[in-house]
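Just one chain is shown here, as structure tokens, and it is the form predicted alone.
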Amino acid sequence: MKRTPLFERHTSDGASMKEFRGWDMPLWYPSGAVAEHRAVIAHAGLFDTSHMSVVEIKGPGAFNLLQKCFTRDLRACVGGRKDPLIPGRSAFGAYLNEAGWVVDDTVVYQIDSQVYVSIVNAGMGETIASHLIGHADGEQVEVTDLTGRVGKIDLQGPASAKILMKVLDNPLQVLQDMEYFAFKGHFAGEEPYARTFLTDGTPILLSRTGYTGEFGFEMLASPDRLPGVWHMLLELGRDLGLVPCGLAARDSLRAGAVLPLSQQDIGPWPFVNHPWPYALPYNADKSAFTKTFVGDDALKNSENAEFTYAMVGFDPRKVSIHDPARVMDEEGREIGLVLTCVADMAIGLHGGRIYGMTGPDRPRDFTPKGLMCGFVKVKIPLAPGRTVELRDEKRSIKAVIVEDVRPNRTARLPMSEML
């Protein structure tokens, strides 16, 4: 198995360790991972994802292939009014086959006008190069596959922005007015780009992103200053409520907040039917697409495709999805597959209303006892509100149909407030 440079401080701290797509990883520390969970709701959690891979993408056809390739227009994908993507910000999209089928999920860093990065997950970097260098059909451009050259640390949660403002070097010039999915300096600390350091004088990349839906940044350096800047972050955040987190903290998070694991909820399928079309480049009406890219006719004519669809339970009991566990209608009949099913610990229901543990709005004395919640693939259309019944070896567990899970969360709130 691969290990990254953090490998040693995680089984020092006393992490249960697992392997995840090749790399031995932290499932949780000693807290647990229900305390890791709502850390990152009330305070802040540091995750390694540097077995995430890195592919660079440059020169004067870079532009051009990525409209080819990666599913957001990049003339209109920032923000609520579409802009451009320019130098500084990023955008949520996927890569597709031909077949329309979703070969890896990415969010694309625009770092100057012919250089842009693309974040992609464990084990990818050399499939997402392939696949791009496949359909580079002539054009002036360089892809380069930078996984294990650049380290990576997601620091999450409300207390994030104050954190980094005891490691920033100049932290009120980097963070003021930093907008969601906007970006700050480059993991080599090179001219031309913008740089960024911590007060260690170690260069990064820091981004407003995150796969949790709480405030949060994303952090690429050099491999061999991670150590540093891990023990730095949580000696100085620890006063603010910082506490490292695993990957089992990392899936119930993103699943309370309907994002997607590729290879699990996205993958050897059309990519329509999803909650997730902002990672499409859908018209204002949703009638057709704004550019032509990979797949796009597969999309379009996929017209029995199956339907994947957010859910939550009444409790925390779950099913496996490695039964595998089913979805069944009222009538008992079998309609599809459960993709994804978690824990979220820091929500719960009181009235038939689903509340979180720092919502404005909770109830007085309310304590959340967790949700189920995560994705299924069906083969019908299910109306918000629609029940199921997802069924394993084990056990049968009713689950509601919903557009949304995890109320009051943080990640698009304004940098003001959060400081």
The other form holds:
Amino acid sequence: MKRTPLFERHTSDGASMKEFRGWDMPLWYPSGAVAEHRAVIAHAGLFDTSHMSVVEIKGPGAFNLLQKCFTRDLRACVGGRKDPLIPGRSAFGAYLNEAGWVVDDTVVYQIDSQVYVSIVNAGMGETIASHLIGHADGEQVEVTDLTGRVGKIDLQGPASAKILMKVLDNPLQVLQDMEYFAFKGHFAGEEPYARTFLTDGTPILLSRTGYTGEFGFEMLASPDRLPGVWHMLLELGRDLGLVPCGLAARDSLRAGAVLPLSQQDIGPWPFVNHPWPYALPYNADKSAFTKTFVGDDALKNSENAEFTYAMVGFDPRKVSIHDPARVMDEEGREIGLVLTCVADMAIGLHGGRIYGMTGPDRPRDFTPKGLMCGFVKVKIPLAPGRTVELRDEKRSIKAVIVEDVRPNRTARLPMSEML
Amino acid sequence: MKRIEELNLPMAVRYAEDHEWVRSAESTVIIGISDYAQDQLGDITYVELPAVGDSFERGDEFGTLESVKAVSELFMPMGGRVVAVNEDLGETPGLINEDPYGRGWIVEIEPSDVREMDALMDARTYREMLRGFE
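Okay, that was the form predicted alone. Show me the form predicted in complex with the partner chain next.
Up next: the whole complex, starting with the chain shown before.
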């Protein structure tokens, strides 16, 4: 099993370790996954995400190659106004094959006019690099899998900016104008783009993104600097409620935020009829794509494609997706499969409505008991509010099809409120 | 996970192979899960308990524990009739993680045959069994 630069720190801090896609990763720390999940909602959490892969796309043909393979239109993917991607901005999307199936999802960062960095999932660096090279068709472009040459730490939660104020060089200058999906700096000190540093001199790529639905940042740095960065963040963030978090909290936070896990919620089936239309280059009325790209024809001709929906239960009880768990309609007919089934332990039901543990309108003395949530893939379209039954080998659980799960998420709050 | 030598395994209770513990009260016995079990499961998020008055044989499933990881069945270490269940677990299932031998107890039963207790392990034997899993 592969180990991140923080492996020794995780084990000496008593983390429960588990294999995830070939990596030995912390599942939770001694405080437990529920406390970690709730810390990210109320304060902040620190995640080792160095298992993820980084691919660099460089050269005069980089724009054309990404425009051909990435599911976002680089000329129209920034903010609500759909501005062009520019240096210092990133966009979430996917790489598809000719059948319209997801090879992997990614955030693409534009470093310079001819330099892009694409962060993909654990173990996918090589796959995506060869996928891109295979579509380069004579374009002048260099694609490099940087797996193992970049470390990554995610700092997530409403206290994240206040914690960064303590560890960044020139913190206000770095943070104050930073919008959602903006980034600064570079992880390689020798690069001319390395202009953002921590107080210990570590060059970082600091990005206002994450995988929790909450306000926060992702940080890329050289692997040899990572243990020092992790230690400094935990030491200086402790009084603001920062705790180290494992993959269990990451999974439950992202599911409550209706974010997909690649190879589980998106994968070898057409990338349509899902809760992530923003990852596709639709025009304003969603009648067509604004560009052509690998897989687009298959998506346009996918009349028989299945439907993926977010769902939420009535308490934290789950089914096992490994059994696998089936989805049944009200008449007991099997209509599909459960893709993700976890419990968001920062929310609860009250009077038929979902409240969050920090929601300003939550009932008096509200304590979140947690709700099962996740995704289902079904053969027939289902409207929000429809009830389905999830059935594994042991039990049956009722769930409701929804458009959103955890309320009051902080990811998009203005920086001025978070400093 | 805790190392075997770090586990809290009190001498005052007896242990079943399925990681439940049993403690004698006056004419009843109290049942819960061991420190090893709660550590393996991770945070308990929901508990399904039997009703007071339900009767079980030794080895019967009497409830489930939902953790962040999975759902696990609870098996009766001894046969008997349920005389009390820990109602606090409905509101605070995490008591099982915090205090598995105290406030995290699960059910109290009137045993049908107290001699079934003799088949359970003492702390030392249980710890030896756990070492075998490593």
